[in-house]
Amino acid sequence: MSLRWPEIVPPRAALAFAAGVVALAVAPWVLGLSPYSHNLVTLAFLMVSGALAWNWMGGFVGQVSFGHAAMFGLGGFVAARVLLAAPELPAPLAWIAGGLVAGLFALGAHPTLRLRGPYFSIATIGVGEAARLVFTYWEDFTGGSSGLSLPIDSDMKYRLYWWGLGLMALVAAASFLIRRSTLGLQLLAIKADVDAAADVGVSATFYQDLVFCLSGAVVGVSGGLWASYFSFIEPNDMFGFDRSIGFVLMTVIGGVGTVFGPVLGAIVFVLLRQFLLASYPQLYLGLYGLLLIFIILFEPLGLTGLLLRLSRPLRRWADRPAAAPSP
């Protein structure tokens, strides 16, 4: 049975989403954000986009990837090279080029999709680390340990707030549509049982390739915007294992497999990362590890599960029958 458009996207949800995007779009003028806050929110938009895209693979399909830094870094370096080779080219075209190359790279990792569970995760660690080493020594492309520098454009850095917001809005809408569509049901069937999904005609190979490609492409576009934002990138940062761990943490903190949980997780991650890097630069990854263990043990759905648990008493209170009037 096919779903009609109002069933996939309820009008109230669409209006609320549009209102939220508009509010964020005018926030820099209405609230008068400081440069620090403006930059922090821009970074949050980019990380939200990456976390949502990672969730398509790790949450909807159930294939936990520790190699998405490869697509993030590749998208960033391809976009940077395009901008350096053709400075007159509009930056969005360079970002899209980086995303397309990252998506094709994700398709090249097709053999790893034959694995499931921890075996797939271990394979993606190998892919990510191999990519980091290859691109670190490919100095003609990445500049090696010296990295690449882009022309500093303060106006572009300021405008990236709205480019990041647009990307986040598109990816969030895509997450909602995927989850509520027939494709989302097929992905959940693959996540639950690959063999059973195949028995009812769901091609696990095709849909995993499709989602991995789309996820890698979006993460690659995020990497391209990241390169334009910082005007300097180097392989160990863009392809680093902690980058891949970051995508996993953002989604787990917010709620793996939920539609908008990664949004909450990415916001908390960015704010917490800024604080920990400033206060405990040598310990922040270890503290993230403790946070991850705590969430897995006590609240597998992360912040989304916590909010749902806290809302139950309120819903029960709201739904309780009214007391009968006294005579």
The other form holds:
Amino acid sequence: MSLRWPEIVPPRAALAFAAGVVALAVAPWVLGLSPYSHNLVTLAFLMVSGALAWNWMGGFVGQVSFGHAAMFGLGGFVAARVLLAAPELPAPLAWIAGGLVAGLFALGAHPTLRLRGPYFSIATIGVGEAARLVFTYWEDFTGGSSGLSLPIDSDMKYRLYWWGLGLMALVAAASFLIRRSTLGLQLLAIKADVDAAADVGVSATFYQDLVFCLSGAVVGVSGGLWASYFSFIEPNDMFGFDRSIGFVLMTVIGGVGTVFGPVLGAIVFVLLRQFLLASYPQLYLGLYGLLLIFIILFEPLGLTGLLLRLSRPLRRWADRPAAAPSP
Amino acid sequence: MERFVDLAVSAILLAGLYATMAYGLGLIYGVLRVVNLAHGGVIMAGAYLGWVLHGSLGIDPYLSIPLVVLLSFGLGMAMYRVLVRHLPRGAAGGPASLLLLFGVWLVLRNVAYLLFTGNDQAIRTSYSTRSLLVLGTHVSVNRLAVLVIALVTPALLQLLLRHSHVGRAIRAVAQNADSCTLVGVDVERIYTLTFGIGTALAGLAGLLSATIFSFNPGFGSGELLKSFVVVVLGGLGSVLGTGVAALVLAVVEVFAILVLPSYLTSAVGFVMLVLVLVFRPGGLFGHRVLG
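Write the structure block of the form predicted together with the partner chain for the protein whose form predicted on its own appears above.
So here's everything in the complex, that chain up top.
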């Protein structure tokens, strides 16, 4: 038996992807990133991973979750507790533990998954907010409103850039593979019509559980990395509704249901947020609200849709007949 | 026993407010099949409107009811004409309308923040602290007034829906919009009116809450979720069901104080929301809300 190159992955796409990851990996040395940019790019990696994972549920399956902060926070606090209990343990194990617990928590949300559309979304608001209150109250675990401090040195903080990049690369590759595989088609079928999907043997229950669990686990891992990066976490922030909204906004801005829309959206979101919080903190929410309204009304695929629209004339120009008669 | 009566009375008073919040959300969903996520934002806007009218013009919050209702009605009609009308209908419109109205909510919150800062506000009148003796417990005048208005509102709503031409048209559109076009009902006009009425009810609920609670631009998210519990639990198209569901929610929330630490009582509503959606999606009385 020999290993074959999977048909669903075009070699050129794989090459471009590998080149991109390598370029980002060497960027801090080649470009000599300032601490400010280093910090921003690291955060962008974590947010991109989260947005990509949110998109599996919100984009591929079409179940918009307003409660992913529950998994993000849980991943963060489990990782923090593991690191506090056993500081000599390698940090990645703690992050994985956070991801596992978050994934299990998402599986526990199984009963809500039979709800569709707005009902699922509203239920996730309930789950998210209940989680925030319960974990803020559970001081033995989360330290309550005074939060937890993690034993992270500055060296580890610096190296989190590459851990974040690794997570993002993994999740991006997974997004691409899911989209291109049979699984992606099955999810698309569920999104288009649950009953019709069931008729052809695609069980919405099973695939939603699977995707929600995976999505929750990835968001949990990124929460763990986030906790390590800031070395201080507080439940009202980690479980906050604003964080859940963030995942929604990033994906919708970039292009919901597309493979690389969430990447684009998360980068724009992080940069815009940084800019707004620095210069116009009072317009922060409203601007995102307006962006959301405009995207839904005029370009439901967000920035990806905009790029596609812009590239169409360009491509037509590139594909023009070679022997155009010259005047 | 005395404590029990205290709690029961405050549960009944709270139920009136919850029911008022829920009518608007239920009406809009029933007719347009759109979950109005901006509902919480409008509740917040109603609260600030009452606060401004009382603070700068000196109008008593209960006398400003017609004005607040009218302004919210206009806001709702504008929201429908400018935004909601353009959304795809049916299954495809689900997430889109949710996200769009969520965007509206964020904008409303930001506007309130810009105009009034993030500080907590409250409407204080000369009778804010006055109370009456009911069933042996002291009940604030404000809460009683809110209960009375909460009882009058559904009666008026019922009158409108059952006995007016417009109301009949609204109910007909809720049942089958296509047939309404055939018999000459201007469906778009009915949608606009319904969205306006639903929003007006949210504004009223906001004004009423403002006389009892303090509020800030973030006010309304808990109210939105509670309205949703009441709508799902009570079933659509039943004013009585809405009232009973509001009472159930209020009783559970108020009596949770006996068994839960006070900090967690606000989580009760959220947990109930999920439980109701999962176990009783058809409502208490079997009117199926979910399509």
